[in-house]
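Starting off, we have a lone chain in the form predicted alone, written out as structure tokens.
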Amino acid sequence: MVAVRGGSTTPRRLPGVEGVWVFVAADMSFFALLFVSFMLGRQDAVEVYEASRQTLDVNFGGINTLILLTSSWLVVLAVEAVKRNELKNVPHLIAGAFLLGAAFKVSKALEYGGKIKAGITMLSNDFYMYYFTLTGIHLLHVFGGNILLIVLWNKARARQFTKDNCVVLECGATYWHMVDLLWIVLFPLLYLLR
């Protein structure tokens, strides 16, 4: 497909590489199984996991889906901003989506602590396996962005990227937008479904 900017036709292509593509899409088939396998345990318990669900505090779930959307926002900005070649925004850009990564390691951590110190652990019930295994792998994914984000923050100080020379930032992005939806995701599917 060609795209028309200013006269000129350029080649449309996925932002990145191509392997991080094939990443995103092996990691989220992965977490499709466990929310399919989420839903099989749910027909066969049904009170038991809307029992549990009542227990997780919706206003965490919803802060730490704000947290994320403004995080993967930030980095939207900061991939716009690259190819306008505005590069001094950008280290700020970073830095806030990094700022609101942790913000959610902070806000899961309170979480689980509560949890754990009602006497609620993945060996609780069966929701409680999958709560804490599911938000758990994204926590870690969590981290891995975090890592990824100071990597990006670090180059963008050093004004590596360009308009011409985006690419690095650009699967960073991705796989920080993953992430993102997979709590979108993981959201509705723990604290809402009745």
Given for the second form:
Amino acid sequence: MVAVRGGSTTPRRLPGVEGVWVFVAADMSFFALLFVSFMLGRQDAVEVYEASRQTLDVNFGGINTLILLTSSWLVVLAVEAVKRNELKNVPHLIAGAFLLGAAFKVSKALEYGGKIKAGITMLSNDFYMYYFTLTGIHLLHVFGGNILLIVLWNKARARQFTKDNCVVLECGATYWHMVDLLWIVLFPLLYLLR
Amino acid sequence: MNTNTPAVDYGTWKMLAWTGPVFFIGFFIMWGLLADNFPPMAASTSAQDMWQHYKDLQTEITIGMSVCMVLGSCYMTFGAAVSRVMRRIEGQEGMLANVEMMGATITYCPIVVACGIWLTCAIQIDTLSPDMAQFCYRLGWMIIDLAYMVTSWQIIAAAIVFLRDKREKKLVPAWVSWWGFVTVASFFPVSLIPFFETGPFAFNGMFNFWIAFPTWYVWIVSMSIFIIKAVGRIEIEDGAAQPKETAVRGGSAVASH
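Mind giving me the form predicted together with the partner chain, seeing as the form predicted alone was just shown?
To see the whole picture, the full complex is given below, headed by that same chain.
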């Protein structure tokens, strides 16, 4: 397949390898089923869900959204830099993405800590079950992503990525964008939906 | 030719590979259909109803679980066949083939223990109190579900090695390896089953039963199919068999190349 850009033809291809897209599609399908399950549960107990939602700190959710969006953006810059063969800054960009991932974890720890201190757990009611489990499973993905970013950072420092050899970086970036995208759905679903 | 090299026993290897389908077909019928686990009894079912379930299905559960305890061992033998295919890719010094075989072998342990508990519950149901029947039923689920990490190591090891296969046409397609990663990802929320009796994270819930189990099942079926094919391909690579295209026609061999 080719795309026409400014009169010239550029071959189009899927970033990374097909397998990582299989993973992303399946993983997001699992989350989609849980989102549907949440909405169905909400229909049956709107008042409980709404009252519980109001106890969540929107600021935490908003800051976390900014953190992940920025982290994802840094990974985009790293991929772009590799494709321009500007390899010097790539490790710094990936390190920045990693640090923001770590910041997300600290933020979640503070948020969870506050809830547990207030006597709220995933067993308190169905809303909190979804709140803790959905954000918890997402947090596991962030942990996985951070490990991946360490691997990518090491490879970038060793100058293993080049314009013609950046499939691994693209795979990692695809996964990290998925983690970001899932949060972008989770944030309004849990924190904002009235 | 090195006469000290022992001959590869392709026949045994193929037989072990076929124990994969024996496992997944046998379990589907005996555990799923006969013992009435499609869907399983809900975690929130009362002790009295659980007792009644075992009373009503005493014979079916007894037969189903007895057979499953035997069939479960096929997961180990299937794992041995997978491990040998992996060794052809990562070499004799590779460790991941060992991890895969250990993972498959130890996966049999929670299967046999859980089925043994459900079997004993069925055969002794007349002397058990409803609370004990409930205890046995839940105990089996906790054991069979929460041992998922052992199986995860098996799947991860296989996925990594098969992705590293340098053949133009991999012995096991990349999508099967990636599906393995999906399977492992679907296992982690299973850790939530002790906390919930209802909802998607109960052991009979949407996530644990209708996502994690079928995802693993798809992996076993697809891995079985490609391992059976892989053994045949390796036999041809070794020159111990001819590709189908070179089959003898009318008494003369017709070469494909």
